[in-house]
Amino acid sequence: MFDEQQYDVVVIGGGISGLSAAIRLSGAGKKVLLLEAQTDLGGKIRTSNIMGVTVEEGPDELITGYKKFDEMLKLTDTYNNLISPETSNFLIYSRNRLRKFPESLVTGVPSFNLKDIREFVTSGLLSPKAYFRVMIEPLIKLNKLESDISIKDLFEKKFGSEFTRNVVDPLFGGIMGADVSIISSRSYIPYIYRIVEQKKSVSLYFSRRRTNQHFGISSTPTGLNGIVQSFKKYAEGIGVKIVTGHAVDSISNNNGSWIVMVGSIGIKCKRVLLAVPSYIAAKLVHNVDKGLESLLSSIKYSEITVINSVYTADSVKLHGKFSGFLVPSYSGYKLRGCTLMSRKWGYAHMEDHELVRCFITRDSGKSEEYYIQQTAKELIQMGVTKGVPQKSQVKIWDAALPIYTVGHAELIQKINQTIPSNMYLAGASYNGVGIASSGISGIEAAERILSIN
């Protein structure tokens, strides 16, 4: 299983953050071992198959435009193989029906460019009174933010409650599977928090910079697992030792070196990088520092169930070139959103059928059949489909995405002050949800290790 039992760095966790860190470290000449408890790499990236078509059980898109991660994609010969969605337009359930989501609102902030205002107002997302409230945002001056506040509080203060319910809740809370009243604005949307902190108009700031946006949505012809496989191939090619299907049992410190126990085998290393979710990291540091264990355990996670269903093409009543829709939490529906995968991604095209991927509020103790039936029922009620799917596949995520609750930045500061020397953390639990952000987290953790030598 292990060719050797001593390494410069042991990376625990084979998701995107762990793979990115291992590649950066090995590329700089370090002897690296990457350990993954599951038999497959990729973490939350889970690409599988239903009725002969590729489906995603976790995320279904990569956001490009982050320089550090784009460079990693190029290094691993992944970048040139990326594909774009066939459509990125989506709908939002607002005021009792699905409505086209204005493209200019994708950041969650209204633009004051004339074309964008027209698109926003004609969308019907808000009442006339609420539109007026949004338009006077530049006149709303908040007192200096002394501490973190929730996304809900920040947007309600700047844009009003109806905009927050109809736009912000589904856009941020729906994607996260969490309540925007507990999500930290400072940690989850720092670019908006800083503008408000400086007492500037968020709308005017984004209106001036709208044309400079360079972020894109991507995947690969085989789904997101294509990224994982490219990273794995490159990592092994430059000397990273990858071992899957073997969980780390414990970590201990011995005279300045770390001993990583995998079963009865003790692996010695100078530095250890925990690129696993915080709740797993907490268990691993139990015998190292119980205070650190407690801090890591306090990071919360959302619970999401993903249902991939195949419908006959004539059973899908939603027409138009839309990639899917989002649903606000107050709507009365358990559905938080759906992606029409066959319309969004070329790899998911099906003849005479459509692949519909939904995520729904997690109900503890409910069966897979319950989620299939509940999703089918709500899709009918919303006028999206008729009848039942031909086949469905369910993935229940008990810990889907980390929730950056109010005060998250202070918590991370305490964790960084507590963590022992020569131990490092990386991944979505700490700073940045999403594939690219997770990869950057791994790269930056690797760079901190390299900066010491």
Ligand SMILES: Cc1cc2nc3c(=O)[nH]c(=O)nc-3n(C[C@H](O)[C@H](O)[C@H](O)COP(=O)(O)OP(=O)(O)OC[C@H]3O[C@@H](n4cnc5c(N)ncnc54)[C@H](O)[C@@H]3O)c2cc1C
Given for the second form:
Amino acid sequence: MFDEQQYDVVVIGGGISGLSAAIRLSGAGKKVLLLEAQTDLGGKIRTSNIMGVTVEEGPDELITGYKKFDEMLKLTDTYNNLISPETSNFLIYSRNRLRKFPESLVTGVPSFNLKDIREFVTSGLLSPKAYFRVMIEPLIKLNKLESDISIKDLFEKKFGSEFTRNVVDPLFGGIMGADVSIISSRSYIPYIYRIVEQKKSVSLYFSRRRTNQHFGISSTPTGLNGIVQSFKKYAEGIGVKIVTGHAVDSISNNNGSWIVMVGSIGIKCKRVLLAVPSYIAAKLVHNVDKGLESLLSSIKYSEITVINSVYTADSVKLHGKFSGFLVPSYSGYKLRGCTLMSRKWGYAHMEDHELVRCFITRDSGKSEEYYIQQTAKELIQMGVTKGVPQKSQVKIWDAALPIYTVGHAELIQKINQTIPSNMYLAGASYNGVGIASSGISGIEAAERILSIN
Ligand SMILES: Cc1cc2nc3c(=O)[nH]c(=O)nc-3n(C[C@H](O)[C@H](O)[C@H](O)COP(=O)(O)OP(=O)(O)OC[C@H]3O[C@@H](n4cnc5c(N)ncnc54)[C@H](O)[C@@H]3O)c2cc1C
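Could you drop in the structure for the form predicted in complex with the named molecule? We only have the form predicted on its own so far.
Up next: the whole complex, starting with the chain shown before.
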């Protein structure tokens, strides 16, 4: 299993952050071992198959446009293979029905360009009074932000409660599987927080400059696992030793070196990089530093259930080129979002059938059958489908996405001050939850290691 038991760096975790770190390190000449607990690499990226069609049980979108991660995609020969969605327009459930989500609102902030105002005001997302409240945002001066505040507080103060409830809650909270009243605006939407911090109008800022302009949505012809496979092939090609199906049990320090324990085998390395979710990193550092363990275990994760269902094409009543829809938590529905995968992605096209992927709020203790039935029932109530799906598959994520609660940035600062030298952290738990941000955190951790040698 392990040819040798001594490495320059042991990377623990073969998700996108661990793979990116291992590639960067090995490319710079380090002898790297990557250890993954599961039999497959990829972590949250989990592409599978239902009735012969490719389905995503975890993420389905890679956001391109982040320079460091784009470079990694190019290096691994992934970039040229990327595909774009066939449609990215989506709907939102608001005021008792599904309505088109204005394109200009995708950052969460209304733009005051004439064309955008027209689209927003005619969308029917808000009551006339709430539209008025949004429009006066440039006049709302907040006191200087002394510290982090929640997304809910920030938007309520700037744009009013109805906008926050109907737009911000499903857009940020729904996707994260968490309540916007606890999510940090400073860590989760820093591009908005910074403008408010400078006491400027967010709408006017976004009217001049749309921050999403250079970002794109992508996947590969075989789904997101295509990225994992290209990274794996490239990593092995440059000499990364990858061992899957073996979980690391603990780490300890031995005269300035780390001993990484996998069962009864101890692997010695100068540096160890933990590219696992924070609650797992916490357990791994138990013998190293209890203070660090406690800081890491204070980062909470959301629970998300994903249901992929195949319907006959004539059972789907929603027409038009929409990639799916979002549902706010106040609606009374358990559904939080739905992607019409066979309309969005070329790889999910089906003859006479549609692949529908839903996110539904976790109800602890409920069976997979419950989630299938509840989803099918709510899709009918919302006028999206008629009848039952031909086949469904459920993936329950007990720890789906890290929740960056208010004060997250200070917590990360403390973690960075506490972590011993020669130990590094990477992954979604710290500075960005998406695939690209997680990859970048792996690359940057690798660069910190390289900078001291
Ligand atoms: C349902 C869902 C939908 C999402 N949608 C999107 C999306 O559309 N776009 C987007 O950009 N992001 C999305 N995300 C977020 C994104 O997928 C993740 O944040 C990102 O992939 C995390 O990568 P990571 O490397 O940090 O961690 P992970 O993918 O969690 O990888 C960590 C790895 O460590 C391994 N491991 C754990 N313990 C041990 C151990 N003891 N020893 C060895 N290995 C261990 C795990 O098996 C895993 O492979 C979504 C996430 C979920 C759950």
